[in-house]
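Below sits a lone chain in structure tokens, taken as the form predicted alone.
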Amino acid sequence: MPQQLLQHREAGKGTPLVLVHGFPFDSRMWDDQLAGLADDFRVIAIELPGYGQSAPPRPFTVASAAEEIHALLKSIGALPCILGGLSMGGYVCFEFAARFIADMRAMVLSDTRCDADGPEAKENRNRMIQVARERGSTAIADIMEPKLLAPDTPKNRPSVRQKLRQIMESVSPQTIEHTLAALRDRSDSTGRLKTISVPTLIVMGQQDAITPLAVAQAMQQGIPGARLAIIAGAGHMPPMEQPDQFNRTVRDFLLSLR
């Protein structure tokens, strides 16, 4: 059993909608969902180990993060839940589903993938770890920022870029290192897709430069009954880039299950 509970932020009442952030972000990436979906759900935004209010830095794995989230949700009476995650958060969703599917009502996967890192991707993680050690969080933000947003987002919504930079630069280099190791060493969930027995929505930014559409399509084919939604005008961060469209897509899907 985890020795300490993760921190979280929440808004609203009703069915728990639990959201797990990507790398290297924190629960602030879900601000528009905490505000925009709270009329219909009890929205719970998780802070993974070392992030936001879940400081200080400490090692974790994708699997241990899923177990810690389950312990937290049990402690706050938020099971069964709808579980959603973006990118790294999606990896956590797969591990949660592998362990606690009976405590899930549905799943929302945004701009993520189910396969493990290959040799090249692992080496890239190792290089990023060195950058974090030697040059800090700002250097990691410099590397990641150009790939995160749709080309028009910085011009049309400059506040999104500014907020992303603020979040990324606030993460400690040690937390970045721990996270990169967790991502590098995560297990492959491809073979488990067919065992996911809850309604699943896969959301993709139309201009995501990190996760190809073909990856989302393969997950849709692998998960029984999964639906796929494309968010226009978004890159890798639809919840921040196109929050109204993202929220409407998620709300419509979840309300259709009632």
Given for the second form:
Amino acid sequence: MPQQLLQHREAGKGTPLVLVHGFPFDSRMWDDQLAGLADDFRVIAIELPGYGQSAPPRPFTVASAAEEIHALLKSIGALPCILGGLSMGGYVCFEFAARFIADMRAMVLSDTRCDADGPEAKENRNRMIQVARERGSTAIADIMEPKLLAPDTPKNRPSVRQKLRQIMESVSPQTIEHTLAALRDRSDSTGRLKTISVPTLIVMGQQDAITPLAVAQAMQQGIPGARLAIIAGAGHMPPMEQPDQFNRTVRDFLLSLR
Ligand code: MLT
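Having seen the form predicted alone, could you give me the form predicted together with ligand MLT?
Every component of the complex follows; first up is the chain already shown.
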């Protein structure tokens, strides 16, 4: 049993819709979902270990994060739940599904992948760990930022870029280091896709420079009955870049299951 519970922010009532953030963000990346989906769901935005109020920094794995989220949801009476995650949050969803599928009603995977890091990606994680240690969170934000948003987002929605910077720079270098190790060492969920027995929606930003569309299509084929939705005008961060389109897509999918 984890010694301390993760922190979270929530809004609304009804079926729990649990959202797990990507790297290196925190629950604030889901502000538009906390505001926009709370009429239909109890929206719960998780803070992974070291992030937001879940400080101080401590090591974790993608699998231990899934277990901690389950413990939190149990303690706040939020099971069974709909589980959603973006990128790293999606990796956590796969580990949660592998352990607690009976506590899930549906899954929403945004801009994520099911495979593990290959040797080159692992090397890159180690280089990023060095950058975090030597030059801190701002240097990490400088490396991440150009890959995160669709080309037009900074022009059309400058506040999204500002907010992303603010979030990334607020994450401590130790938490970045712990997370990079967790991402580097995560397991491959490809072989488990067929065991995902809950309705699943895969969402992808049309201009995501981090997650190839082919990966999303392979996940759709692997997860029985999964649907794939493409969000126009978004890169790797559809919930922030196109919140109305993202919320409508998720709401329509989930309400169609009722
Ligand atoms: C994320 O957005 O969570 C990251 O791109 C995940 C990763 O680096 O694998």
